[in-house]
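Starting off, we have a lone chain in the form predicted on its own, written out as structure tokens.
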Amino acid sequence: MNESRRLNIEFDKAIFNEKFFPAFKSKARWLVLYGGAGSGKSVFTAQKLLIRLIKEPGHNFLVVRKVGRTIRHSCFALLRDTIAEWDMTKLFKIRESMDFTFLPNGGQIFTSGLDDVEKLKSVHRVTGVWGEEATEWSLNDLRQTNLRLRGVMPYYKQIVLTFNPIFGTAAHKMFFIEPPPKNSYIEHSTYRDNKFIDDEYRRELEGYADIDSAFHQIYAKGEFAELKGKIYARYKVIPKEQYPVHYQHKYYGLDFGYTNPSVLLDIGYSDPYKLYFKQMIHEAELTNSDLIKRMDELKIDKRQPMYADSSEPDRIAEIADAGYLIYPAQKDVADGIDFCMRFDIFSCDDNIESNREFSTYKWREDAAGNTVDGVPVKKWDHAPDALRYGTYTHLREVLGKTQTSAGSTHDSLFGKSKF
């Protein structure tokens, strides 16, 4: 693509989904793009922001998620990769802070989490906002973001929200339960609107019909659905300042992955029957060497017991060789869930990925919508599995409340418990 073509890029059908042409033209203050997974709404939003940055000098766009650390592998990567695909990398200054400057006209894109108050304050004269995964946001987050967009500007001011249709969130209430704000444009899309989607991912989404009816409705059809049969009803997100200073028991739970994320939770038990956890790792494509390196970087306590998926004995042995106090977890799913359901479970709001998984962790439904007791949906269950591995294996014996149905105990597996 020559420089003249680059600087005059338009909504070209060769590189854009036609579905979003009305959204591309929309100048509404609130541009709400919701729907199923794989519909291309986030890709489109990155494209629209970059085109406006190139063609309208002087922008200060703000790209926001609930927690800043989640931006690197989502919005930042998408913007950077789109710039590269358009052969424009030399025209941008891309900083380690995950901010962009378009050198020919000085327009900028800043990225931030709503948790990084100081960075949000440092971005002056915001001319547009992209809120990714807006179902993570509170109503106050939405209102405060709207207040940031003010002042006289030569171009229209717009807040673009992208999200899947999760029932009961602030975004759902603001735009679909109550009358939406004036000057709103709402666009629904699914994977069927994305001409660039690959066949494997299409089959994956269509296969949700066999996994769970509500998941299929949300992620394939892109329709709002209430997730019935949530497993951990006593799960609550609280400020980390409300966490106890000391615990009766501390341990880690580890769920291995590669294509799916590896998840490491630091879990604390506080009497009576309260669990608090911190998400230490939630990341895909980590080899075991990568995982150990990440644990070392995070200074994971090697004296604290860790319980991991027992179907991966080689990975457990390698982590043990690296000096960690790691054991194979008891994996009885039904008994383990039943045990963990006895606890009040608390998580802080920066456990973004884990909170999303726990919010959708539910019993499976058959085609008629009936709950299949004792059988959880095997989708986005990595953090719940990590919590179960650690809690069921470590606490069931030391609390003296239960044994597995086969009668095996923590003592018989690992010797007399010292925990």
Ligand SMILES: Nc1ncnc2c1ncn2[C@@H]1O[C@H](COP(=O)(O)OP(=O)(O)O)[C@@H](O)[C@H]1O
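Residue numbers count along the first chain shown, from 1. Just so we're clear, the structure is a prediction, and the values are computed from it rather than from any experiment. In this text, the rigid core denotes the largest set of C-alpha atoms whose superposition between the two forms falls within 1.5 Å. Compared with the form predicted in complex with this ligand:
- Looking at E226, K278, K121, P104, the entry at the hinge of the rigid-part motion between these two forms is E226, while the rest lie more than 12 positions from any hinge.
- With both rigid parts superposed separately on C-alpha atoms, the smaller turns by 11° against the larger between these two forms.
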The other form holds:
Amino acid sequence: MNESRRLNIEFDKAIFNEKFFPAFKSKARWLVLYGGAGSGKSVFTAQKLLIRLIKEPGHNFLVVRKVGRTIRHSCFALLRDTIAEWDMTKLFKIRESMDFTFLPNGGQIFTSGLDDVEKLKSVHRVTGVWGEEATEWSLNDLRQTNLRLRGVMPYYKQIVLTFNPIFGTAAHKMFFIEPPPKNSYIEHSTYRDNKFIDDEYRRELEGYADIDSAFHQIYAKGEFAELKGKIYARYKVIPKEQYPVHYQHKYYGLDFGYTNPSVLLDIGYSDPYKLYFKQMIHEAELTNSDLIKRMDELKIDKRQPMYADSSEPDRIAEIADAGYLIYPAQKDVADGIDFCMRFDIFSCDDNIESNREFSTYKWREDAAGNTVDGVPVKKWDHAPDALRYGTYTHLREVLGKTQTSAGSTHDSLFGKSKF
Ligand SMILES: Nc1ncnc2c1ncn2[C@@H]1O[C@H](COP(=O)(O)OP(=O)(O)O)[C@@H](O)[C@H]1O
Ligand SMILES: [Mg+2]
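Could you give the coordinates for the form predicted in complex with this ligand, as opposed to the form predicted on its own above?
Complete assembly follows, chain above in first position.
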């Protein structure tokens, strides 16, 4: 593309999904894009923001998610890649802080987590907002974001929200249960509206029908459904400062993955029946040697027992050879979950991916919506599996025999290693 064509970029069928044309034209204050997974909501929003940035001089867009740490691999990567695809990288300054300046007119895009109060405060005269995965937001998050967008501006002020239809969330209440704010444009989409996805992804989404009916409804059909039948109802996120200093037992739980993430949790047991954990690793595409390297870098304690998926004996043997005290886990799923359900499970804000998995970890529902007893949904279950491998294998033994004794306490999850 030559320079002037590039700067005249418009809604073009070659690069856009037609479904979003009305949303592209919409000047509504609230542009609500909800629906199934892979419908193209996020890509479209990145495209719309960039086109406005290029054509309407003087923007200060704010791109926000609930938790700052999740931005680098989502909104930031998407904006950066879209700029590269449009062959415009030279026209942008992309800063280490994950902010963008469009050099020809000085317009900017800032990215931030709602948890990064300092950064949010530092962005002045916001002219538009993109709230990604807005089902993670509270009503207060939505209200505060609305307040950021005020004053007289040369172009329309718009808050774009993108999310999956999870029943009972603040975004659900604000736009679907109560009458939505007057100036709202709401658009539903599913993977069927996205001409750019491949057959494999399409098949995976259609396959959700066999995994769980609520997941299928939310992520394939894009319809509101409730994630009921939650397995660990006694799961709670607390400030990490409230974690105990000593534990009666310490162990690791490890779930292997490659396409799926590998998850390593550092788990502490405290009387009576309380578990606290810290997510050490939650990362996809790690070979076994990458995983060992990661464990070495993180200075994982080689004397603390670790329990891993017993269906991968070769990986376990290799990790043992590297000096770790690793054992195959007892894997009975129904019994293991039943055992873990008797504990209060405490997590902290840093365990982002694990918290997300635990929040959707539920019993399977059949097509009629009946819970299938003892069968969890096999999807986004990696952290719950790691917790179960460690807990069921280690504590079933020790809690069955002696309770704790003085002098056998183990150190804090946070105390020694700074993070
Ligand atoms: N306009 C587009 N051009 C090229 N690929 C696209 C486009 N829109 C979507 N895609 C492809 O579809 C995938 C899913 O789109 P995404 O926006 O992430 O979906 P959603 O946010 O609705 O879950 C993207 O990862 C990308 O590969
Ligand atoms: Mg998305």
